[in-house]
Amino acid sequence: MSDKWFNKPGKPLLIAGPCSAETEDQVLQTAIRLKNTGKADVFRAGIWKPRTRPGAFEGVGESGIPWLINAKKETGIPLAVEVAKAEHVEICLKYGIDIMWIGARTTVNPFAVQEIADALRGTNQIVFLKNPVNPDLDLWLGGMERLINAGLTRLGAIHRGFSFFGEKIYRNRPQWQIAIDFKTQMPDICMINDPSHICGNRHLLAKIAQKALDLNFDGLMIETHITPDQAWSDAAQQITPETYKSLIENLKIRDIEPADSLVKSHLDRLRREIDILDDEIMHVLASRMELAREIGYYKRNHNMTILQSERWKEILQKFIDRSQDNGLSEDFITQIIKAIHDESIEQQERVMSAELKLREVRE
């Protein structure tokens, strides 16, 4: 499989295909069809299916690859499979799988990556990485890390979202800014979104793969099935060959950088302006924590406690009942007080724990 997939500008790479292997004709028929489509650069198909709890559907295991041969010899279109363990990678290899990825549920056991990794060395295979289940940048990073200390050098990374307790729009809450950071960390690496596994439905879909590609992403991976309600695994989450080509079709691809240079001199302007206000943004900011750090010692002099329950309540319902007519979403101004607020206490803290010390060196 040529390299020339991870560089398209303007075209992102998209993976799409069932969530399981189910049966002979359900893989061949999907991969007709979306073929069909012209909107399929890579097919996907999970036949080891690591579930939650016992009993459900796990996969057909090394029965489908040849599945998903024939798929390939029909259409000629790659294939991407997911491994958890060595011996996956090992049959992989094997029958010649152009893709592998590694799942959410393993990349959080830093001894199963490194498994896989080692199984991988030597290889020029491509290798994709999810995020783990539960939002920890370092994991994901370092999961990366083993991959490329193992010589790998055809990598990508997927996100597919977090876990998140009370979530009620999500599967799997997106948080954008936590596949940012990796991207800016790790910039050479192709970053893939997986809008089937953050939104676990069909109707946020569109909205959620628009984003990625709003947000620079280089992709696309995206759940489709023949019979989508009749799938074995992750139905409401996917969608038919045809609703995904008209999904594709109606997404938005967005330049990095203007071609117009009077438009890229008005994008300048707006930027400089924003910079200056970053730069005011920090001075009040370090102006605040000032004050924070003057009441941190009134409160030692006064022997009061640094948390202020009610106070806080007031500040936050302030800003809430404000962020709606300022144009700023409750989500979004709730972070950011809590944030400063977080700081503020921090900032206290300080001022209490040199008091301690002081009395210790005196005593």
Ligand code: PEP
The other form holds:
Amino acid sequence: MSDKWFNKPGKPLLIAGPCSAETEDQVLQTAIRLKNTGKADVFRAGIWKPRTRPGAFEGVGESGIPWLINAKKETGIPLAVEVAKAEHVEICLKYGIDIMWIGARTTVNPFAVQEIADALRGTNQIVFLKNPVNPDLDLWLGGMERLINAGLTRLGAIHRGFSFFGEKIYRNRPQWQIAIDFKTQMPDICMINDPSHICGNRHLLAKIAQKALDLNFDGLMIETHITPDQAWSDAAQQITPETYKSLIENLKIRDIEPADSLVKSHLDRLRREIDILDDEIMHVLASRMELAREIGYYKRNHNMTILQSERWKEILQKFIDRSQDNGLSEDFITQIIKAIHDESIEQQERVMSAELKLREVRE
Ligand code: PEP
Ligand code: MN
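In place of the form predicted alone, the structure of the form predicted together with this ligand is requested.
Below, the chain from earlier opens the complete complex, with every other chain and molecule after it.
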């Protein structure tokens, strides 16, 4: 990883600072107290705030930038600011803002991302792209492609969770698999996690930050404020620089590969065993689907419905009853068997609609 622009091996990129720049003093005091933690590589502050409802604090605008420049002069910490349109980019370029990030509400709009990408064309700007508010991997990847197509090379993605309607543990659901898929498809892009906007509260921040590091994320962005309860935006999730310091100090930074060759060979052996089991899972699933198709054919010939509710209830219950004895959570087993059952129905549906011929069924 050492050839990448964004971090040294084992050293996550740490971005901290208030949700919003509010006053010159608040910006400066937050930056100084963060400097004292020794744990902030970059100072973040929003000056244009995209707010869900009108009437909320929408940021101080361009007038806040000199406060940030001053904070950088005092602390030496590079700056990151959110941009949502070309005009913001031009202002940030004019002042030499080190990092720009595109917010979740902007990523959903390809016109806006394209406009920003065009305004950055020909620069060597560091740009981070937050995931869109909705769980749409393509939209996130597409936004990144627009930045890549504009010739930018120092690029990062920020996983900040996905909005949803209903009972909430998190303000935005992490849906880690989307970020993992993004990392898999674009392995050279720096991927950081934003626990603040995922949690929407203070008490889950450490758990999310640790999980991100355990998933080999390249860094974290965490909102910090001198008096969090009085913050003009996102008060519930901000923490003081001192709380931030202890949060970071308590994180475990793990190695991707063990240094010890004995540990490594033991791990390799266990991984080979996993590979064998994965092959078996694949084989068993394929055989199960083959049988499901054959049953589908039988149902078709005897004019029976695909779904036999009693039979399905029995199968589900059988798995749930045995989950605990096998050290598996009921929730996990339920999800797995439901997914398998869904696919069986889908395959039988295709047999029923004669999309699959008997030949294909038996072969
Ligand atoms: C922010 O970083 O303060 C922000 C507005 O976040 P998001 O775009 O993730 O909602
Ligand atoms: Mn915020």
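Numbering follows the first chain given and starts at 1. We call the rigid core whatever largest set of C-alpha positions still superposes within 1.5 Å between the two forms. Worth saying up front: this structure is predicted, and the values here are computed from it rather than measured.
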Classify G55 as shifted (yes) or not shifted (no) between these two forms, where shifted means its C-alpha moves by 2 Å or more with the rigid core superposed.
no
